[in-house]
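Okay, so here's just one chain, in C-alpha cells, the form predicted alone.
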Amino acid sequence: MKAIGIILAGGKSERLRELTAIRATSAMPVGSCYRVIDFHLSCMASSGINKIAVITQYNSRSLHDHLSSSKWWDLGRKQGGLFVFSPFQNDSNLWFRGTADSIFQNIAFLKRSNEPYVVISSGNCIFKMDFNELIAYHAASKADITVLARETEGTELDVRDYGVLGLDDDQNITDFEEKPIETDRTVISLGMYVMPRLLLIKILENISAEGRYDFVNDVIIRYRKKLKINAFMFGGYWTPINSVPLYFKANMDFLRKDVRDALLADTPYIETKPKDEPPAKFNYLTETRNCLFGSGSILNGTALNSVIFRKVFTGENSFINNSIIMEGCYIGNNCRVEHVIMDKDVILSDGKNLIGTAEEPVIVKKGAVI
C-alpha cells in the first residue's frame, strides 16, 4: 500500500552529553560505518515508500551532509525522492516548537502528496523492518493510528524512560503515559507510526489552532478515546539511542553474530553513504579480536572487543578494548584505552592511558588532543 514516510530527525538528547554537542542524535556514528537515520531510511525505501521527508533542527549540519545525495537508498527519483526541512525554509520563521509543530510547518508535504498513508519514525533508534507488514495491519485493523510498540518483560529496557502502553484484547491502546514515574504495565511505545494522510492533516490543523504542538501528547495521548488507536507488536532488534550507556551498547551489540545477522547479513540491507576509500590495513604484530573496523584506518597494536570507523591510526603496542574510536582519531605508541567513547579527530600522544568502565565509559570530545 501506497504511502510517505516522515523521520523525525530534529530532537537532541543531554544524555549523550558532549556527543550531541556537535551532531543531531539521529546523526551518531554506529557500527563503524553507518548513522542511526540510514535504518530508518532504507527500511522505509526498501518497503517502497519512495517519498521520505527528513525534519531536522538541532546541530543538523552533520546531517544535512550525509543526507547530501540521495541516490545511496534509491531515493535519488523525478517522482517523490527524499526532502530535508528545517525550520529555517518555513514561511514562519520559528523553531519548531514540538514534534507535530515541525509536521505542522511543513503541512504542504503532505498536502502536496497523494498517498493515502503516512509513516512517521522517530529517528533516535536502531532497529530493521518491513513497513509494509505495519501498514497491512493497520489497513486490517480499520484503526485510525497504529502505534508500533514491544514487549519489555525480559529485556533491559526500563519502561520508564518511554511511553508506556496499555492495551485491551485486540491490542486496542487503552491508556498511554509518557514517561511514568512507576507503573506495573511492561509494553512501551517505539516512537514510530501510521496513520491515513488526511486525518493527519486535519488533526495538526486542529491542535495548532489551540496552541497544541507534541505529537504524543497532543494526538496519541489527547485522542486516544476518540479515535480508534491500536498497537503493532514488533519482536526484532530495537534499541534507542537516547543516553550515553544505550549509544555504547548500541555499538557494542554489533559486536554480536547475532545483531549482525539480523541487521545486516540478509536484504533489504541497510544503505549509508559511502566513502572512496582502501580496507582497513593491518600491519605486522597486529592482533585483533571481536571487532568491527572501517575503511581507510591503520591498525598496529592489539584491539579487542571494539567499534573501530574509518580513518583511524593506532600506534604499535597500543592496546584498545571495548571502546567506540570514531572517524580520524590517531593513537599513539605505547597507549592504554579502555571503555572509551572517543569522538572525531581525537589525538593521543605517546604513552597516555584512557580508562573507564563499562557502566560510565569515558568521553573524549571532538578534536582534543591528549
Given for the second form:
Amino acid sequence: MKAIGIILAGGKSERLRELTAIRATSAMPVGSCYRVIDFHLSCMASSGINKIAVITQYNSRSLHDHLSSSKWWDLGRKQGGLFVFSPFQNDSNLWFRGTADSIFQNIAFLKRSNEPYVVISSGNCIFKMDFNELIAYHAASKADITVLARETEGTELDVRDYGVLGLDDDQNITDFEEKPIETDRTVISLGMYVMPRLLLIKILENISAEGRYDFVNDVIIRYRKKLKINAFMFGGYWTPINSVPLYFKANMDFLRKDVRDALLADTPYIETKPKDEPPAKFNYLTETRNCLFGSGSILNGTALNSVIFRKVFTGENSFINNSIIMEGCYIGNNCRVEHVIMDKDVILSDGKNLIGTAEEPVIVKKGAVI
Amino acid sequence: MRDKEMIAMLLAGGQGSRLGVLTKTKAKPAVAFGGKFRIIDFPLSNCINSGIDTVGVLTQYQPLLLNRHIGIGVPWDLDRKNGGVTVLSPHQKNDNTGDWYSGTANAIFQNMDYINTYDPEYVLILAGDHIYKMDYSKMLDFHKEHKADATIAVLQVPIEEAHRFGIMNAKEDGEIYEFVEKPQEPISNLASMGIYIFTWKVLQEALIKADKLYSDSDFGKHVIPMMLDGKKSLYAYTFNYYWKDVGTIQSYWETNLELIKTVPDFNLYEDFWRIYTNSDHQPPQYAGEHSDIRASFLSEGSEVFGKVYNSILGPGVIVEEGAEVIDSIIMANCVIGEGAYINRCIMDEGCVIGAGVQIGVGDDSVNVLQPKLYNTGITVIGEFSILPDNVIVGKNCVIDGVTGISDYQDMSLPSGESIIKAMGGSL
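Got the form predicted alone; any chance of the form predicted together with the partner chain too?
After this comes the whole thing, all chains and molecules, with the earlier chain placed first.
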C-alpha cells in the first residue's frame, strides 16, 4: 500500500520553556543520541514510505542542520526522498497560519505524487510503529480518515492536554473534544492520520477558500459528521514531548530495558545523523549505575540514573544523578549535578553544584558557562 | 572524467596470517579495532581528511566483509560522482591473461588502467593494515618541494630494532641512496612505513619494467631498488607520530588496550582528524544497575550489567549480570552470559558465551598447534563461536565454531589446547 508522508515539525511548546527557545520540539534531543524527528523519519522510511515532506517553521535551524543529509534514513533517492518545506515570502502572506495551511501552501507536493495515501504525523512524540498496519486498517475499514489513537486509562497521561475522541462500537469517531477542561472519555488522538491523497487535496482546497487553516479544528472536528473518520488504537510505546516533566520522563524511559527493547534493540532501527564519535571511554575511577551514554563521552566521576549524550566530559570526583546532560557538555572536577537538564555545550567549572528537585529540575541554557 | 592531482591506491588484499583465527574469514584490514572501527578505517579516513577523494582499494584475500564495509564509501564521504572509492579485485584481461595479485607492485601494475582514467600527477600507495593518523597532503608538499620521483614515509625506530625493518639510508636532506631490507648491521634507523608517493609517469615505467623482470614484483624488494639503480631521486619523509602495525595477536591486543589509558599515545577524541567507520546504527550505551565499568571503551549499543575492567567492547556487546570481563577485547554483538569470567581474551564478532564460563584460567602453556601465534597468554575465540555454560578454558587456547559440552573433557579446555569446528556462522 503506497503512501507519502508528511511530518509536521513546525511547532514548539511553551511548556518546554528554555529548551525550545532555540529549537522546534521535533529537534529536541532524546535518548543520548537521537532527536524526536528521528523516530518519525525512521518509522516512515522503514514502513516503505520513501517520499517524505518535513514541514518546518519555528526555529528551524537546528532541524535543518539535522536533516542536511537524507542519507541516514535512506531517503537520498531519485524517486521520492526527503523534502523540507519552510515558509517563504510570497505575495499573500509570510508564515504558515496553521497546520492545514502549512500543508496547503505546499500542495504541489501532494499533487505531484501518485501514491494513493498520505500519512501525516505530528513530530512531537516518541514512538515506534509499522505504518503499514495503520494504512492496511484504514484501507480495509473504507474510512475517509483514520486517526491513530490511544487508551489513556491506567497511564499517567492527562487527557485534558490532548484531543479526546468519542468512539462508537466500530471505532468510528463520533465526537472530538480538543483539550477539554472536563471529560469522562479516555481515548486520545495521537496527532497522526492516514487518508487518501486526493481527498486531502480536495479538503485543503475547500477549507483554505473559507479561510480556515487548522487540521484538527477545521478538518477533523468540522468534517467529523460528514466523513467517515475512525480510530486505530495504538498500544505500543508512545510518549509526547510537550512539557518539561514529559521531556524528562521520556528520557528516563530509555533507562528501562523494556523501552530500549521496544524502540532500539531490533530492526527496523531508529536512525539518526551520525557524528562519528569514538566509543564512550570510562576512566579508572568511574562509577556508573543505570545510565545511558553517548559515544565520544569521557567519564571520570560518578554517574547514576542519568541520560548522558554524546561527547560529554565529566571530571574526577564529579557526581551526576537523575539528570539529562546533552551533547558536548563539560562537567569539571568535584561538581555535583542532581535533577538537572543541561542543554548542549554547557561548561560547568570545577567544584560547582547544581541541584534541582524531581518536581522542579534545574534547566541550564545551551552554551552556558557556569 | 576530471583529472586528479593525486589518487591513492590502498593495498588491502593481505591475509595477515599472524593474526590467526581473527583473519580466517576476513582480510586483516577488515579486522575490528578500537571497539567500533576496522583497521582499514584509519588509512581511508586519512585519505579523505588529507583531501584525497579518489581511492582504489585492492582486495584479494577474503574480500566479502571488506566489500560490504566499504560499500560506495558513504561513511568516509567517498561516494563521489567523479572519483570516490573503487574496490579493485584481481580480474581476467581481454587477452585471457590476468592473475592473482602476486606482489604489492604487481597489484598496482594490474590496475594501471584504473589509475590512468584519472591521469594523476602523483599516486599514493598505502597499506591497509596500519593504525595511524597522517596528513598525506604534507607528504605531497614535501615530494613536490624536492622534485622527487618517489617519496617514502619513514619512521625513526630504535637502532637496536632496525634489523626488523626495511631501512632507508639517506643523506641529511632526506635523499635516499640505499635501501636495505632487514639489515644485519643497520647504519640508519629510518624504517619504511610502506607509504609511498610516486610521480605517476616514473612509477608507470618502473612497474612495466619490473613486471618484465619479476613475476611477483614488490615495492620493497624490486621497484625501490630498481629506481635507486636507475638514479631516480628518492626521498625519505620522516613521520614522528604514532604508527602501529598490528601484526601479531600480542601487538593487536596491546595496541587496542593502549587506547584506554587516561592520556593515550593515540588519541581518537580529536575533532579535527576524525576516523570514520561504517556502522549500521548507533544506539546509546547502557550501564546497568549493578554494573561496574572502569578503564574501558564501550561502543554503540553495548549494554553492561556486570563488570568490565580494562577492556574494549565493540558495538552491541552484552555483558550479563555477574559476568566479569578483564583485560579483553570483545568485538561486535558478542553476548557474555551471567556470571562468566573472561580474562585476557580476544573474542571475534558475534560469539555467545554461556553462563558461568571461565576463560583465561590455568597455566601458561603455549598453544600446541600454533606455538608461534598464541604464546603470550591470550586466548582467542573465533567469530560466531558458541561456548556452552560453565566450561573452563585456559590460556593460549583457540576456540572457533559452535561447541557443545561434548567438545570439552571434564568441562574444561586446558591451556594451549584448541577446538576448531566447522563454521556455522555467516557474516
